[in-house]
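One chain follows as structure tokens, the form predicted alone.
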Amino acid sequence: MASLTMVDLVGCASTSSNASLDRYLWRKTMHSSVSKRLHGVRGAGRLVTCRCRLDSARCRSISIKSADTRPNGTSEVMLNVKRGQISLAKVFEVVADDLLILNQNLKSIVGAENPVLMSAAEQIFGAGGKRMRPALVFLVSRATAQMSGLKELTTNHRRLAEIIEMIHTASLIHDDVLDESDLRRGKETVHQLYGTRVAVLAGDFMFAQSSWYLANLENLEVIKLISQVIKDFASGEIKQASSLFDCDVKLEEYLIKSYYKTASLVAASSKGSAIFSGVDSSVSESMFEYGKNLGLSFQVVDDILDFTQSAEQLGKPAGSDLAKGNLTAPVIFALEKEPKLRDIIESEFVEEGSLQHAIDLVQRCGGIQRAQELAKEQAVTAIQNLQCLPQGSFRSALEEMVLYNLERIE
């Protein structure tokens, strides 16, 4: 039996029907630059009102009805979600040729300097990565190029995709070093194979190489946009390291960190793509919002899967974030309901079996379900951000990327 989720997005000043999440609206004390870039996330400025009817265990279909704007300003997006229907390979078929060119160029760019660096990069490039970020660049580029009358992508579009993938890869290599992770997508990490020294240098090289290519784009707006991402990565790591095992961490702090570590790159790459297409600034800003909301939704889903999937499915130990003291959305929600969870986390899991006990409490106390609601709200907002694009295969693919992410938790 199919179960329909209807989510109404309502622009309003100060009310939200989702009372259980209202207290997580952004604080006025948030740093102004962060507040500006995160405007709209979980109700910053434009609040989100939701009416949901969903039984995810019984959901059996997936489709999207394009949002319609009503006379009163309310936009309705209807999502009907079912497991196992969206293949990213199929979604990316419309930019498959672009991705082939990207792969060839990346090998040339990275391998030209040093065979060791090429070997390290090949390890992570070939570790089952979906190339989602460069695919996103190509999809937004082609969708917005249609609007400005471009018949083909520019050299800057293609170079931006390469830069984004290099930045992303560099961040993964460094993340694995910082997290002392032995596995990435089921394969040994670069630092596990080649040592920490080579891993750090490989990541540094890719950051430096991407910065050099970025400067050569000679577009100051895009240079500032992407340079901010690299700064955000560091800010996100510092925020995470300074709040380990902190049971008083707030949802807005988690979302800021998630923006820094994940959504910033997705948002900037989406906006940069639109800028190179020469579209109106309102369209490029909508693409930024789309990338931001998609990135946040992806991060929340990843954090849910850390509790619901096996180590084999994750390619790393289940519950690894919690074990290291990184408290994510499911834990933050569960802490509201279960005081015992605080005691276990603050003990840093010294007792045998305490980590599994904590995981069980997160699952039993509704932390997973409330995190799912959060991921879906961000997803619906992301789809609404696409209304400025023309209907067609590229916009449909961008919508399906959002739905693919939700499908992972159905």
Second form
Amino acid sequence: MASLTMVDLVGCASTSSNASLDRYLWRKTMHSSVSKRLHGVRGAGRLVTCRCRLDSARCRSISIKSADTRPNGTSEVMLNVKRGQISLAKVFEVVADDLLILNQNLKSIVGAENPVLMSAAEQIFGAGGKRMRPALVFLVSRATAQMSGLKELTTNHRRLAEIIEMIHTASLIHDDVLDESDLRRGKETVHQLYGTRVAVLAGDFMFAQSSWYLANLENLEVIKLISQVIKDFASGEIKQASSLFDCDVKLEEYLIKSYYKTASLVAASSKGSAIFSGVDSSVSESMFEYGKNLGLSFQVVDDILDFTQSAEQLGKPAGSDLAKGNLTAPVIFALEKEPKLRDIIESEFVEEGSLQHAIDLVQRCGGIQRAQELAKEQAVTAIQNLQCLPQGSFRSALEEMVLYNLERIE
Amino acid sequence: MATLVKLVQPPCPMAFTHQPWQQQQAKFGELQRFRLINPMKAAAQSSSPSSVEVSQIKENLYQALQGINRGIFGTTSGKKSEIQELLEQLESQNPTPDPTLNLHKVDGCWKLIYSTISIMGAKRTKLGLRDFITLGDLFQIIDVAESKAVNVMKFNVKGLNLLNGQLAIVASFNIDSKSRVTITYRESTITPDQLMNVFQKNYELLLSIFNPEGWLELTYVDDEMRIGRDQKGNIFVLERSEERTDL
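For comparison with the form predicted alone, produce the structure of the form predicted in complex with the partner chain.
Okay, now the whole complex, with that chain kicking things off.
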């Protein structure tokens, strides 16, 4: 009898009666009787109000249908996300030591040769980065290591995490040059401090260094996997630049571009971690899918925030993606409903107030909502991809990563 | 002790001294033109009140045209209306209501200073005219003897070689009425080859923007300036140019 796994994450108060508090999450495996009940409501947009024992605040529930290859039909994964706070620090607690070692190693890898590069490295690797990508590498590594009986992380695992962070950082340095940004994570960008030349060279150096370390891992599959990412970064930027202001852009193309720019790195690093743990290729593939869906969900959320966040934040330009002609998920959805939007975009917002008008249109015709749905669908798929992993703190942390991302738009 | 500088209001509407054409290479190769007219010279050409008025309208026009890169890459509707009105004012003072009977007045080389054609949005991205290629001057060379008009669009490609080139569209024209001609496309060439490679994929798009085919109404012609309105509803404002263009 196939049982349904329901991932039910409910935000509840802990000891105090304060409404918005630390999250507390648990997971339930449904009995077959319940699975029959859920099975029967397939196709209905079911809403579940969760009853939290201690908290009086209402939890919002989202019921999403997702296709699955289970023999008894679709499995329903329900996400109950409360406007609470998932603290990344808490999520990464289980790999905190790994991250400490990583930080130490990074500075020594990059800075050794040249004092200017050393300073640039200090600047960019200094406090501020969330180290999300290496943390994911460690989490996937440890979760998959459990499956293959590995007692401790290998040097390859650690090196992979360092390589991933270097590649990510190199791309950020170059991005800042291209965008002419002055600030990154509250600090001045490398090119702002040291000039464009140094920024370009520092980025190049880090790409080159990471390639060298990658080759020294001597695993052909992982080498190909990660090299592909560097290629994908460039492809993504080019794809984006050649479709600015193009209102005919399809969601498909947007997803491919988002994959190249963001998800590719996460997917490849998750798969690489699994490969180094020596697990089955089916597990590695699932890890790839997890990384891909998490990455895509992340990008969609970023794109939503570009519309919604600037309203609250003072002094930040609203809809900077849209202003540049970079048409993201909310806009693509809105264009399907509102033909007027097309004309405004084609005019490149030359008329005063037209950008704000466009943003309003996007919100009014449900572009943001549909993008939120998209992000949630991808999140659900990501969590499903984790099913092959053993239950435990590492798998939980990986699930929380997905939810942390969704909370940014709740 | 502060020195008082008294601003004296000159008798003529314009208070500029004569200076030759000044060109400034602004950001992204945008050419900004500052035209300063000698009021004495303008008055000397013809002392009738309407020509002084025309000079004033032209002055206002050049003022309005500053910084908008000929209007091709986006202008506010306010600016468009402003220019539209000035052009209509000029057209109401057209000294040559029968230009096709005086074709020598349109013969020669002209440079585009304003048009309502626009290259924006996806079109602009596809043609690489955003950061990669810059649109330079647009010339029209009219050869009355051969009933031929050649439109020359200059481009420069940023990058290691700073490639310069042009698209030349050759067309012939027939006279329809005393102020209207019909233009027929003949051929087009892009030189040099490297520039052709750049535009290969979007050649049709490029031509569709710059193809002069259709009728053209010559609504204003004088010794320095020409205004035309075409079949597609576009307006073209050109000034006489001394520049040599290699065809």
